[in-house]
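Shown here is one chain on its own, the form predicted on its own, set out as structure tokens.
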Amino acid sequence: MAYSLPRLDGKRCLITGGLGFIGSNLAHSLVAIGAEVSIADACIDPYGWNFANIREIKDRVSFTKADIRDEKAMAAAVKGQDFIFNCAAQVSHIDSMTDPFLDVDINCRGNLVLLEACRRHADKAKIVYAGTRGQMGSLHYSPADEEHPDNPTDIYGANKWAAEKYHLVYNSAYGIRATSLRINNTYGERNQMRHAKYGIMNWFIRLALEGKEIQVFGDGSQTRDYNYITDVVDAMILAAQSEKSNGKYYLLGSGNEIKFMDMVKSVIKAAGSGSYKLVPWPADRKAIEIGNFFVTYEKIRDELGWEPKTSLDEGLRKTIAFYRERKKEYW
């Protein structure tokens, strides 16, 4: 665990979808470390978006309502970056399969949107890509490294797939400087708690402090991998200043394989409240269930140096913590 983030004193950095989970905790870790931090969203309903999500930094980014897909908004927003950090994204793999169009519009056309605003106008900032576990689909060995085929069983995990691609062929065709993360299961603050589609941990957490019930599908035996959203940020800005990352991505994996069923009883445990009980699988989820997924972190750990700090049990303390103080602004 030896690993620690340089200052970025200075340094010029644009988050598309700034105002969700992933971007917003990021960049408040920026703003530590000295960046100039931009925040470009689309502030599209029913995503995680949430100005309460900046309210500690908000006087220290500037912010711009725009949207990936915007061909004129994005060649203003990544002028003068050095570093580019994409989590723009429809994220929902159940809305993926009902509404597969808007899935391709916003995931893949709107990638190479951004993509192309960058060859135009800022060929010289690096992009940090937010992919997904879900671009690899079910395992065929565990735990699964880069080597592993992808098949993803979703339109999200496809499109996902594409637009991760698209990066790593600008980054070999035109010199943009690219890299790709595919994120984990990811928990913590600032995650939107109003419904179950993404950010099914956090959507867990608000069950078990409201005493409500949680249903868990099937027997629960799935194994997971699960990743603390600090943790995430910094593998996300390690990546961005280091020249061994363009063109590859890196898994990012917490070490600990677990079982669906024994995350739901840790989440009731911290919580001090809340139950659950086993339920058929819906005919939807288990068409795209993947079964077992735990991957190795080797190859990030190797070339970058980065580890997971954060164990599941402080982690949910810290998130638990966050939303038992700032619940009214979340659900």
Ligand SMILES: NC(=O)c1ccc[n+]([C@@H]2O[C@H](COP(=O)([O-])OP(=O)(O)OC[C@H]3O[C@@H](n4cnc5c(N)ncnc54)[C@H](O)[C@@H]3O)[C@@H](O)[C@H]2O)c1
The other form holds:
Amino acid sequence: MAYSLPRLDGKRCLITGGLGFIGSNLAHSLVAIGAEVSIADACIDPYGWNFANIREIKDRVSFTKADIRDEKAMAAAVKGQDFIFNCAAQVSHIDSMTDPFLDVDINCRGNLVLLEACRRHADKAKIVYAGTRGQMGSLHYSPADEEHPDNPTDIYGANKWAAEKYHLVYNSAYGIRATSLRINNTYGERNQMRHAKYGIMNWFIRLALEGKEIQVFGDGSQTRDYNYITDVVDAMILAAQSEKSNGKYYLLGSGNEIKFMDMVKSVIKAAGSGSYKLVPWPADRKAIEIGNFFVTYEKIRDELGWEPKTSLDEGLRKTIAFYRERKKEYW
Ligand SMILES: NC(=O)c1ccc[n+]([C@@H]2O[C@H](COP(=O)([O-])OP(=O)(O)OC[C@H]3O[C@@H](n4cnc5c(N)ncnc54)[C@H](O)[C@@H]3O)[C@@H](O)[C@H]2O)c1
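Output block for the form predicted together with this ligand, input the form predicted on its own:
The complete assembly is shown below, putting the previous chain first.
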């Protein structure tokens, strides 16, 4: 089922974490379909905020440096909004294990501050939460669907799970329309490439473009599911404007289960440089590794009409062309 994005002319959209990878790409798409976009981002390192991400649209979006944990700032940010795309987060799996209290502060308390601001000041706004595959942990069957039990293997996954439930509770208890998309591994333009803490495929693209060696933990035989950024952004916009999505969560998938090793080979091939080497799993990564991961996206396809449009080859080609041109802004 082919879909096209709706026009959102004059609709007011707030993006928390809007200077980051997913939030800034969303800002580009929302501007293109006529929305009035505001960005609230706390600009916290080592997350992916980067003013270069909104370079082309900086005169068409408004930006406020604001933290989702700040009640006053969130009250001001949510007032008058039609849609709120909630992308702000502590995003590193590894850091959530070394500093679990920071993770709970941003990913649990911060989301509650935002939701309370909506309850008091913007109860007509529709909220789309950027959930994660990490909420599900190791799979018991594959492809997994929305009925699959959730057993996150790290604090990030556990707290993102709790925050998804907060959104759905505000929907059921207060009638504040909210939906969550459990986003897969996502790659593409405007992702941070300064370190390997998260966004691993983009980190590998940098290494390959620099002609460096990519270290693959174990034998690289675990499978994964990768989505190109524009497909993810489209899903968020479709979820925002649909009433069917209220109070629900959806899995995003690619339809293409691929071995980690084959993803690495595809990156090297598309870049035309780089190499790889198998190395033993570091203990901190092994402890939170989930094994094979692949989901079906049937529910969001059937209810909202979304499906991924970009193949891995095409997505890699576009991503690599972007970073070849703009690497000075990203590493
Ligand atoms: N990229 C992926 O593969 C992926 C996969 C699943 C889920 N997600 C989710 O998507 C969302 C966006 O992730 P991303 O990949 O764009 O990461 P990112 O690091 O590029 O963007 C996150 C942004 O949030 C901002 N931020 C962090 N804490 C904040 C706070 N307390 N208040 C306001 N802003 C804050 C950061 O400064 C950054 O700009 C996150 O919720 C993440 O959990 C991402």
